[in-house]
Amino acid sequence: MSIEKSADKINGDFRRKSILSLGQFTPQDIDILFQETPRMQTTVEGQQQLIDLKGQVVSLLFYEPSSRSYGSFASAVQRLGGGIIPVQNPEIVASVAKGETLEDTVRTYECWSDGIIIRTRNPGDAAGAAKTAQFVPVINAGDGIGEHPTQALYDLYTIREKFGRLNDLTGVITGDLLNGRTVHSLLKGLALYQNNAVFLLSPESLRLPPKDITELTNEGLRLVEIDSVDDIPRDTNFWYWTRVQKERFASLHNYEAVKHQFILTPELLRTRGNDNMLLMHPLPRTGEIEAAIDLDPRSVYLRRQMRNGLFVRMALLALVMGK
């Protein structure tokens, strides 16, 4: 049977549809597959296999280094009881490294497996190869500076664990604007709820595109750029701090001069934040936060949001492939 084509609508049914970008889902989707998630959270605390992927392989395309995603997502499906096939580099590793094309790989995994998660360099790919896979969903682990929709779920249901809500809140999101695939997939699931709020800290050279801010503006999310962490609003739900890419520039010089331009510190946290916000970090870091903070009992970037992260990548697979 052939699966639904590029970035459908989730509309309530995820069966066997590719994952692709935040844009297929709504609130209602998204209320879905966070009511799957905590009896994921209650089977591994427990302890306790689960067999909705049982008999069932899936192919992990990783074109890019990854640490916590490629884990997550392998620990993910070997929970449901799936197998996988680990394919990381596949440029040296696989018949990539002979000049194969990303549909001739696509091709192939498909014949082995019963789904493919994948990341890939460059933006659109991931819905390339959903529309060339004929039998099997794709799962975007990021496309380039593209969109990482998985990411962003499990960080919307960290917020959502601690405020009981998803909207009516205010963020400050800092860093690679530009080039954060985290960071455009986590704006585009915020303007799915209504009266949000997000400041929007970055170098110059790395603000979010001008088309990206009328889109989402025009989705009802408010957005505003500030220069200085001396414009954090003092009253902020989040801070969502991410590092500056340095594998998206052409100059290392370039990258040194904005690389810690806005750095999480003990001291900012203390004048600009407030006792009941989030501090989270997509990872990996680089310097952008300082390890004090890490103690902090508000920071939740290396523990529970990673740790969320296992379980709705687990709530996603049951619901797209399970049984």
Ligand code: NCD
The other form holds:
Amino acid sequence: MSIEKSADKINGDFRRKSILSLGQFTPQDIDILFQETPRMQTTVEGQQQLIDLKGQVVSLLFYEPSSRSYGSFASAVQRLGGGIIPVQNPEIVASVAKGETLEDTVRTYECWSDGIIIRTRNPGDAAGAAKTAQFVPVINAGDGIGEHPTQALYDLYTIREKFGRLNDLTGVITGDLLNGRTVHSLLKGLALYQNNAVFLLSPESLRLPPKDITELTNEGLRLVEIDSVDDIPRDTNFWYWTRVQKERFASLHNYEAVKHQFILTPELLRTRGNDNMLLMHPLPRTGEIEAAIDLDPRSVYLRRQMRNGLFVRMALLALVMGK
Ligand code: NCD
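Having seen the form predicted on its own, could you give me the form predicted in complex with the ligand?
Next comes the full complex, and the chain you just saw is listed first.
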């Protein structure tokens, strides 16, 4: 979570800025983005074509697997009238397979595009790519266990859509808090607002690092580590469930031991939930939410949250790259 220092603050002006971390944003910046977002929804739902990115081409360079980030960014660029250079798995299909470095790959795609959206294996790689790129903005679509700022932005949008505010909220975040980059960005986002509290529930070995707890607490976010679902308070605004990040484990045995420690079941919802809450998950889920929850009107992960991902990413692209 240390890449924020190298990233430029937005300070009300998104134009040509690389988007690497939630640490670049103020509440005012997030307001600007969220004011732009409904226009995207209206236009998409009215099946109209936008032209914010007309004549521009964006490279999608994804070194790690992706469904939602890749698909929704590809959709977002094209719905804004731009074109894409789609590169999923550059280690197989591009010159990376021949040993080309990340820097040279970025220099290469920069020659043909007006922006680069990148998912990388290591924290800080997106910031490195932004430094390498001389002419075009870089958007971090997940840098290893670092951050996933655009996911957090649409998580925040989804929360605000429901409660009309981003302050005075209480949430529960469950799962892999050590390796989950969406969690890292979301916590930074919640820390920007007054009077928010988050209950953190994870397997012992996957806790949020103490350094992050200190940083976030210093920023004013109230964090409470709990060990059991029985400690979830009943009056929370949202539950943000996440999967244990299998690909970050050296041993499959260790992964299997913790993967299903916390499962969201109808019974848990009945005993620890309330009527006016949101059930969120960045997806993919791998068994930590029972299918029966999908039908619950409080759950937004399969539709609302993902749809918002498209609209918020469109708005961000229009602000960063639009004319
Ligand atoms: C997340 C990611 O890639 O960090 N996926 C996503 O973009 N929605 C979450 C995950 O993989 O667990």
